[in-house]
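Okay, so here's just one chain, in structure tokens, the form predicted alone.
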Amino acid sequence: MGSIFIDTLNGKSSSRPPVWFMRQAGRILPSYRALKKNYTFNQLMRDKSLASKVTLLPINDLGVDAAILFSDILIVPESLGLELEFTNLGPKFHNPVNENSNLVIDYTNFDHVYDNIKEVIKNKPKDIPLIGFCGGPLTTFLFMFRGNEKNKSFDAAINFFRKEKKKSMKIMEMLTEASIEYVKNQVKSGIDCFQLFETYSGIISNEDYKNFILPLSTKILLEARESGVPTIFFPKNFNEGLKYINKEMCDYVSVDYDISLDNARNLLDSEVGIQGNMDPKIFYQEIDEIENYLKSLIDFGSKNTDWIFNLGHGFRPDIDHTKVKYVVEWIKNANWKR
């Protein structure tokens, strides 16, 4: 049996769009929250068997089309040399980037990583492929400056941005090194998909994004691409700049909440794939409510069946999941006109 995510992917039409939705391994489902209440977040990260359940806890909770593999964008960041902890808060580094730096690559920090990848292979169902993932230069970078968990701002990554633009840009550069080896080895341990998750894009002008980021994103992307999978592009807020995207970048693109489906289609390249972008506060409204926000969908689905369902954003962690799993159950049910 095949995957219906895969063959989406990969230009095959099929009756419904796939679903998936970001950051569906945790925070919403009880069953997380009840191994939670044993295991520290680094300890499910790090734990193999631990790290496979937790990945596939949405395949059976919500019955979603894919998985995508438990872990952190910030073991990036963490390889260059910064000690990183999870609070209670969100994370922190102990040793935040300052300009006298010296950061050097530690691809050790990526081992348990292709082993909980491993692992995934082994438990998973076969027609359930595995999204591996990591954070794009930028957003790593941003939060390489972040030495307390309350500061929730990333000004002084900005400010040292603008000063200092070409250690910036030397240390965007690591980020990318580290990040394509660890993408290669993501799909040497058996990956099916990757997603780079760009979500701070819009925190500097299009045009800068374009001009210093998009490049090394783009390296990342298509390590992905040459060593066998197809891959998604994640640029939240990214919006006009849309339009710089083609198929020599990726193959599909994720577009968030601030973007209506329509624009984002016009904009992109039209051999681009498209993702996104349900609202996560839809989630709040009651069910005769998320049944209409489903059906406005209908019409765009019957004539893009190179898209895959999957908010604009990842989930927020008081949603109910019955209402995800209605939402998952009613897109696999309707009549998509296809």
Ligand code: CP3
The other form holds:
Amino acid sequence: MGSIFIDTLNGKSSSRPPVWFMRQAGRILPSYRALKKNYTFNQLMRDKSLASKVTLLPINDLGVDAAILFSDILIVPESLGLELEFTNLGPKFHNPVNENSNLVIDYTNFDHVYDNIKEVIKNKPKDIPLIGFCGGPLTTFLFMFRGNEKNKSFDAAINFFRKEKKKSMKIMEMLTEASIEYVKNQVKSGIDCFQLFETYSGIISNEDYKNFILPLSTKILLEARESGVPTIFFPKNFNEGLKYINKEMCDYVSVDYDISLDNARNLLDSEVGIQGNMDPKIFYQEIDEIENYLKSLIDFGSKNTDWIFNLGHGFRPDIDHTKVKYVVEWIKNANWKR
Ligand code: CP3
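Here we have the form predicted alone; I need the corresponding form predicted together with the ligand.
First the chain shown before, then all remaining chains and molecules of the complex.
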């Protein structure tokens, strides 16, 4: 049996858009929360049978068309020697980066991820593809300065980027180098698609992102494509900057909810497909309001067969997963007029 998700990425038109969600394998699922009673996030990520189990939870619990590897983007800064802890308030580094940091890449830090991928491949249904990922160079760089989980600002990183441009670029080049090796090995281990999460591309100007960071993001995406998998780029809040993205960089772009699908479609190169962009806050509304939102997508969905349904950003933990399941069913059963 083929996969509607991979077919769509490869330019084949189907009767409906494929559907999956960013952060689908997390705290919205009662099955995940039950596991979290016995294990920490880190334990779930490091043990291949647990990581594989969590990766596949949303296939059964939500009915989505693809699985995304259960891991985190902060594994890459960890490979540069930063000691990572996931606290209840969010991630922090015990030795956050500063102007004197001496960073060296330890490639063995990724080994457990490759084992996890192989375990998922062994256990997943044949028609469900596995998405691998890493963070974009800017997003990962921003977190590397976070030494206190209570301070959620990226001011230290942004100030460093403004004052120490050369050193900042050196760090992001190292992240890129580590990410490339990481991505190549994810593909070798069996992922079917690769997504680059550049969640904070909007924190600097579009021009700065385009001039300094986009060449690095592109390098990672192209290495993934050359290794043999289709690629999705998620530059959140890049807004008008979407006009700079073309098929020479990636196959699909995941867009956030600050821009409409139609506007994103007009800005993007016509050869690049679109993923997105439901506002997760819509899940706080009643079912009939959620259905009105879904109906409003039929027009876009009928005209655009190169579209993957997803969120504009990940779920908040308090979203009712039964509503998410309802949305998946609705998308699968609607008449998309294709
Ligand atoms: O389900 C999935 O999407 C797959 C796994 C995944 C996680 N993180 C698991 C996770 C993915 C793709 C990520 C990406 C990620 N991680 C990003 C980029 C995308 C985004 O949402 O912006 C970023 C910025 C991170 C860094 C990170 N990891 C933060 C800021 C936090 C704490 C806040 C939060 O949402 O919990 C994490 C922890 C994290 N990563 C959890 C999960 C399931 C929560 C861990 C728990 O169960 O307590």
